[in-house]
Amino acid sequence: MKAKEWTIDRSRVVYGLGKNDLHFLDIGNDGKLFIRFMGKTIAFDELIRKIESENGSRTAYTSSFTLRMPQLIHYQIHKLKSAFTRVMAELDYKGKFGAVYPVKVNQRKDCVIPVLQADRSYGLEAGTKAELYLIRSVLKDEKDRLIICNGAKDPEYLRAIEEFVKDGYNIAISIESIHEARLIVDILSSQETSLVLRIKPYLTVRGHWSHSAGRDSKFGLSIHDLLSVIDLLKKEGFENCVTTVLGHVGSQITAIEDFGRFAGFMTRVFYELRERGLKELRRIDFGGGLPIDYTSSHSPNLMERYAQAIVMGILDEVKNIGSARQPPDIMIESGRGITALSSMVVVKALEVRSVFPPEHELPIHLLEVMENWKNKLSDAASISELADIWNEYLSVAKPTTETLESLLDKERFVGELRAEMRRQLARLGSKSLRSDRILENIWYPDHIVIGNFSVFNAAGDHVLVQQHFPIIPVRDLHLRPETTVRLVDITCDSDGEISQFHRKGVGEVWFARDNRPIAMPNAEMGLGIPVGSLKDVQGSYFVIALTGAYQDVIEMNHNLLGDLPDVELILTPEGDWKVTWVSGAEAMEDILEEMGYFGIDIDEDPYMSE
């Protein structure tokens, strides 16, 4: 591929900008990264600088923050409804809908308080105590909207709640255990208690945490369980309290048709707990796993189809029933879907390192001895033959044991053969072209980007349970990459990376400058981020996309590099931009002070100071 082939168009296909849950991304004719929102745009380059010139001054200022977008919670919240709305229209469904944010997601008051701006309809969820009395300071003035308690429940626990209802607030309380239906008939009044069984959904679903369903799940009712809490419940009088069925299948659930079969489930269930005595049941909870397109390959629907396989699920298994029945309400628990968009992390790079040396001409005993191994690549004929040719040359190389100079020179040498390695894979790149340990050896990257910032506190799922985050460069991205590169922090920690890259499915290979693949024949995860210019990175900045959930909720202060600078971007009903500097990166006596040590005089934060 010629660079004067390269079109914006495919940079945009790259790194899965403008589309899907990065639509609010885009790349201006320069390269440079903006934000797109309401028809109003702003580059990445103008953010940082009017933050730099605003704030550099501070205390607590460093180069890499975070950046938060709270109407982007607005925008997913009405696109969730709307999707929903649609399709119960369509199907002429005649139940209702509603939803809960639940605040475990993130706690944030600047992710909780847009939710409920967004649609006064909205409710909230909590799964501790300590999340209840959250609800309870930002519903103050709003005590009707439903609030839903899940989590482990305690007698205390239990009171506050008990209270909370005496003093208006609209509280259902979840049973998980036939310990807490005991503690919930023991304390609680059946005149004053709005009940939610929460049962284990005995099926399989498709997701990077679908454990959360089965009967193995640390959620929920047993079937044994769900059946003696029934029989207590009508027992002590409290049959008639139960509202909501409420069944959870886990997070990021892709393979949406499975909701079908979840919804099918919840729905027997539904109607089988009715005839079992519960006729105030009338709603099923469908927790959360609304997934986000981390990797935007996934199709552009995926909350109207989400929505479909729900209400289509439930209109099946009445069809199957085979009797006419008021269908239930619908209850969705989204999360994830309505907050990642909101926050991003913006990494300035602190330098590159080069993993092999410069370019230089090899010794005269080694020159001979790399054009025989050229030739040998040249002359391969399939891609087969050049894993061999290359296990060949692993085979026979051997470790040097002389002076630093030789090992330079070993260095040189194998920079440059696998340079010749990628140039003839590209040569024999086809459509069948798939990765494989090898291949991922050659395509490794060579430069390290030294990131201001710490996974762990920034995006600690990457590191926990290998979550994708999307990484694009703000610059440069008109051009066909040059090369591709990994991103470390400053942790002193292996782990403190940041480098995965999803090589989006385009039917053929796409290689960067270098020969190294940004774009797949079928869509796969790879390691190295492209870069436009190499030469222009250090001094730059990436963005780490939709980093809204979770995140914040579970950072760690590795190495006591605390939180980022927070900084808010609003566009305001005259159609201006406002950026808000919210609060400078955690100091160092903050954290320090954490961890037991009192009386350091020290306010700066403990990032690069550049």
Ligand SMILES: Cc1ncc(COP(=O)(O)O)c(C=O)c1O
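Everything numeric here is computed off the predicted structure, so don't read it as measured data. Rigid core (definition): largest C-alpha set, two forms, superposition within 1.5 Å. Numbering follows the first chain given and starts at 1. Compared with the form predicted in complex with the ligand:
With the core held fixed, the Cα of Ser299 is displaced between the two forms by less than 2 Å. After superposition on the rigid core, the Cα of Gln466 moves by less than 2 Å between the two forms. When two forms of a protein are overlaid on their rigid core, residues whose CA moves 2 Å or more are considered shifted, and Ser432 is one of them between the two forms.
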Contents of the next structure:
Amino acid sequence: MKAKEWTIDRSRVVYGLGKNDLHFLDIGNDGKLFIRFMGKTIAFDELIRKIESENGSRTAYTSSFTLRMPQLIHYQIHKLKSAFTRVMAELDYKGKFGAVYPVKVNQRKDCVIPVLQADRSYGLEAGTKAELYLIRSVLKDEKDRLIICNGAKDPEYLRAIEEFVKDGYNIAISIESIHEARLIVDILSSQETSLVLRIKPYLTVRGHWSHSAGRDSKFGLSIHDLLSVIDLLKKEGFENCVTTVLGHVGSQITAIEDFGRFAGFMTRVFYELRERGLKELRRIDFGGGLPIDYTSSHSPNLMERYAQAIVMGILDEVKNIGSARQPPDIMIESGRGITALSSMVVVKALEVRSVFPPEHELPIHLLEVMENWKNKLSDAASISELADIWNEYLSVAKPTTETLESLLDKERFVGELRAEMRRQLARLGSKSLRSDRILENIWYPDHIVIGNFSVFNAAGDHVLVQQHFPIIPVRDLHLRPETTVRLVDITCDSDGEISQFHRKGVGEVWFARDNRPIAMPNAEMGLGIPVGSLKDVQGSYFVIALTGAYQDVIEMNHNLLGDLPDVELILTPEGDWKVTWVSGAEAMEDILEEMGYFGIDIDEDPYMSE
Ligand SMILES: Cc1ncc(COP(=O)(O)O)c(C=O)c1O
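I would like to compare: after the form predicted on its own, may I see the structure of the form predicted in complex with the ligand?
All chains and molecules follow, beginning with the one already shown.
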């Protein structure tokens, strides 16, 4: 494909923009990344300029930052609620729908308040005592909202709940073990207690955190404990306190069909529990699990399909059971699905380092050897032949004791030969190309971009669980990418890198101008973020999107690099937009104090000045 045949639509496909959970990011005709939301478009470079003009040239105020868009939380809540409302109406479902937001997913005030503002009927879920205190404070004027208390409970937690219930809060307490059930009946009164039985969903689902389901789950009542808890509750007169049965199959469950089986399982349990005497049981809480499309490669309507799978799963089971029954009310505890879109990390590229010597004349004897290998590669008739030739090259290119000059020659030689190998791979593999270890090696990016950030602080799940986040350069997106780059941070840790790129599934292989694949017939994860023009990267920005769920919560201050500055973007009803400075980067002084070093008086942040 020639460079001029490249279109912006192709770039949209490559980066997954303008669709699914990246529907609010798109590319202008000038190749600039922009936000499009509520009918307004805002180019990133314009937004960055505005921030700079408002904050002068101080590092913490003009370099990398976290961009927060609370209106995307409203958007997600309305989308989720209308998905359930529509599906329930279509299927003539007679139960009610309700939702609570688990604050553990992002406890920041600028996340929790938009959730509450978006929907007056939304509740909150606490996983610890501290989270319950947070919830008490934000709901002090809206005590009727439902609060679900999950997580391990000690007597103090239960006494706090008792006190808050007396104060008018609407709290349901989950029971996860026989020990907790005993504490509850000992400490609380059956007159003022609402209970949730959290059970282990005995089934397998597919997804990264699917070990939250099944027998070995850390959470919920095992079947024998469930039966003992019911006996205890009945004996102590608490059976009518149970309003809800809860199951959670794990976060980010991408196999949406599995929610149908899960709903069937929960429905069976629900009716059986009612038959066992829990007459006030009226609701199934399906926990979280609603996935976010981090790769922009799932079907566009995950929420709708999720709602459908749950509602139909219940109805199918009701039909199986036979007799006409009042269907349960549905409750969900999605957090990732609500907050992930609402923040993104905007990383400034400080410099670009080249792995191979960019310009260097090889001595004549090496040019001859190079010619030889190039001829062999260009004579190859298949990819496996190319791989054989490459293996042959590797077997003869043994490391030797080298002078700096010969090492320089060698590096130039390898860089050039790899480029030739890529050219030949593109010649033979334009229709289909399956990556393997050799090929990934050949495609490994030649350029390292140093970003003014810490992966550990900005996108910790990438390091912890290799979670994928989409990364998009803010400029030159109209060009056929020149090459791919690695994005590394300024920590002294080799894990401080976020360079995974989802090569989308397309009819034939799409190559960057230097023959690195950027989309393939078999979609797959590869290393290297495509960039339009390498020379423009330094001083420009990359957006790490969909970081609004969990990343603020699990951030790590590795190397004493703390939070980036926070900037909030708000679109006004008049069709205007404004960016508000929320905070600068975390000060070194504060981070040092966390480590026990008091009195080090330094009024600066730890990120790089330019
Ligand atoms: C009980 C419970 N509810 C809700 C959630 C949130 O799930 P998600 O990350 O899918 O939004 C979790 C998280 O794992 C959970 O444990």
